[in-house]
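Given next, in structure tokens, is a single chain: the form predicted alone.
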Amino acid sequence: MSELLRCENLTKKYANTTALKGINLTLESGKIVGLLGPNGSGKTTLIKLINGLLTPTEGKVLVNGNAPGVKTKAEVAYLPDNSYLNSWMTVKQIVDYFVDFYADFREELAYEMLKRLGINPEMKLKTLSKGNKEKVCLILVMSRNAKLYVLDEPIAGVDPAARDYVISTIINNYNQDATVLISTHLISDIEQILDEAIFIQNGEILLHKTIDDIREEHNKSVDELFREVFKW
């Protein structure tokens, strides 16, 4: 394993608050990494910074050595919180744009991930339920084989009945030698397939250990533990 994420001194200011105060953060290669922690408490200001959509106030961030950038965009595959696909576009058109867009996507194993869950490759996007939307913006990320996965509230809106497809299908797609940020507050859910969580409030890393630490030191689950740290 090596260390493919660093943050240091990491702080985001806005005009009126500050999201992010100094943070320090290291994640190495072939880990499933969840970012725990209530709305508001930096996790999207943090996950927008790795991808270059922010620039720091202070410190810096490094993906696999480099800030983020030309290079960083073609090692990381994003999954925001809002779609961003356009709505007039079938599914088999936006597959085609990221067939161009990215050299490491992998076409086939996009159009097997619709199949299995019965999304029509000719459907126009809109004409999907948003459910469906976000399966297909999952797949269009896990369909890369990049070195940095960064998911955004990937099960927020996907009904409790699918989340166990949503979640199969980032164990099992993704290259493992990457790494997988799971940004969420659902956290019994996705704790089964977690190595390691990071607690973040108020801009700040409150903890940042193993699924096994957590469970040996504290003798409770990471829900159990979110749950007492947050008052959740």
Given for the second form:
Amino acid sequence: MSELLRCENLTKKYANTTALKGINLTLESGKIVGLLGPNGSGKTTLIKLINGLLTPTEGKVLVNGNAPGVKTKAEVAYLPDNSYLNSWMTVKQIVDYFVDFYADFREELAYEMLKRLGINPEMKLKTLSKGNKEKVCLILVMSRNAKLYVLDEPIAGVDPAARDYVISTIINNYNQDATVLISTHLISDIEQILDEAIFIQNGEILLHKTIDDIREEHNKSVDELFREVFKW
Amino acid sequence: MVKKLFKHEIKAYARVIVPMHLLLIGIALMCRFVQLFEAETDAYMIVFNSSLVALCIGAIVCSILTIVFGVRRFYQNMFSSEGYLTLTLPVTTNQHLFVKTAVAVLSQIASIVMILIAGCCASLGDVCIEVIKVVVYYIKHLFAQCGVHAGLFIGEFILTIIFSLVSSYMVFYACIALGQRAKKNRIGVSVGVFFIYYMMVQAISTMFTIVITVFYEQLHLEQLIEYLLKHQIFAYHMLFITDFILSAIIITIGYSITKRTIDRKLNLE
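Alright, leaving the form predicted alone aside, put up the form predicted together with the partner chain.
Let us now look at the entire complex, which starts with that chain.
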């Protein structure tokens, strides 16, 4: 297994707040990693830095040895926590868009997943329900044969049945050599698929361990430990 | 990647611009259709004048909407939620800015051409022929007076229009980009930045006029004007070159601000 993501003394300051405080983090390839923390803990800031949507105030982030840029964007599949697709486009047009820009996009797989969901590719995105729109976004991201999948809150705001769909889509479609970084605070739903967990609070990493180590050392599930650590 | 960006950008523009252009041509043809029933009655004059007013309004709206759409498209595609996709494509900021500006300028040129075509459609027949005759006469006259320089003037004139359009879009983009650096009410800040820029341009022009008027003699401007009147061809070339230089300065500043904001100060909400 090789190192895929490295954050060195990664700091991000906004005007009055420090969102990330000198984070040091290394992720290896072939893992599913949970980025777990309460709201406002710095999860999204870290994800945006990995995707080059923010510039670090200090420190650096390297994806497969490169700073965020054209090369890393071709290797990272990113699912933001909000709807980011042009609503006037049809599903087919969005798929074509991904085909054009991402060399690793698996078009057949995308259409197969859409078919299984009963989504007509000729439908405009604005005519889809909120749940189906989110599923289309996930399908597009998971249809890539990326080295790093970064999923920001993929199961927040969806019903329990849809959560199962999201989780099975992630497990069944990610490139086995790749790493999946999933940010969420709904731990019990994804705990069974995680290899590692990162606890983040107030811009600092409190814990980064494998799930087995957490269970062994603390004699608790990740969800139970999370509730204990982040107790109000 | 640039080709692919062009393809998708043109598609996005076409879905708004093409129907608008077709509507304008439709109004122009309606205007021409009305003229087939030419009569000296009040009712006819009302209908005829109304169709002309509709064509003028259509042409103005077409021109303004093209600019508004270009600015809106840039903001939405780069800095709203769509930016999460646009800015995570394996494409450089330079490529994004180049394609966005080029397609915006091409759309504006397309709108200008469509307005001219609409004018021709509305005046099909004698009026149109007369207008074309006048234009041809002036071009011939220009060549007769200036020789090879006439071709250069036409080329410089077209380039001036393109440079002006590029610089206008760069100003809009830079204002939007500067607005993105604000923590709150980013659109309001963008509008504010544009207002300040506009006021500054007005203030500089006014000061320039005042300086020239007050120091007319001290600056020996009379001799300069005399010289330029004697060498009119040189004077016109200088006018175009000055315009290019001013536009190039605005483009460089606007481009640098926008690029720096996207590369270094980006903070999508």
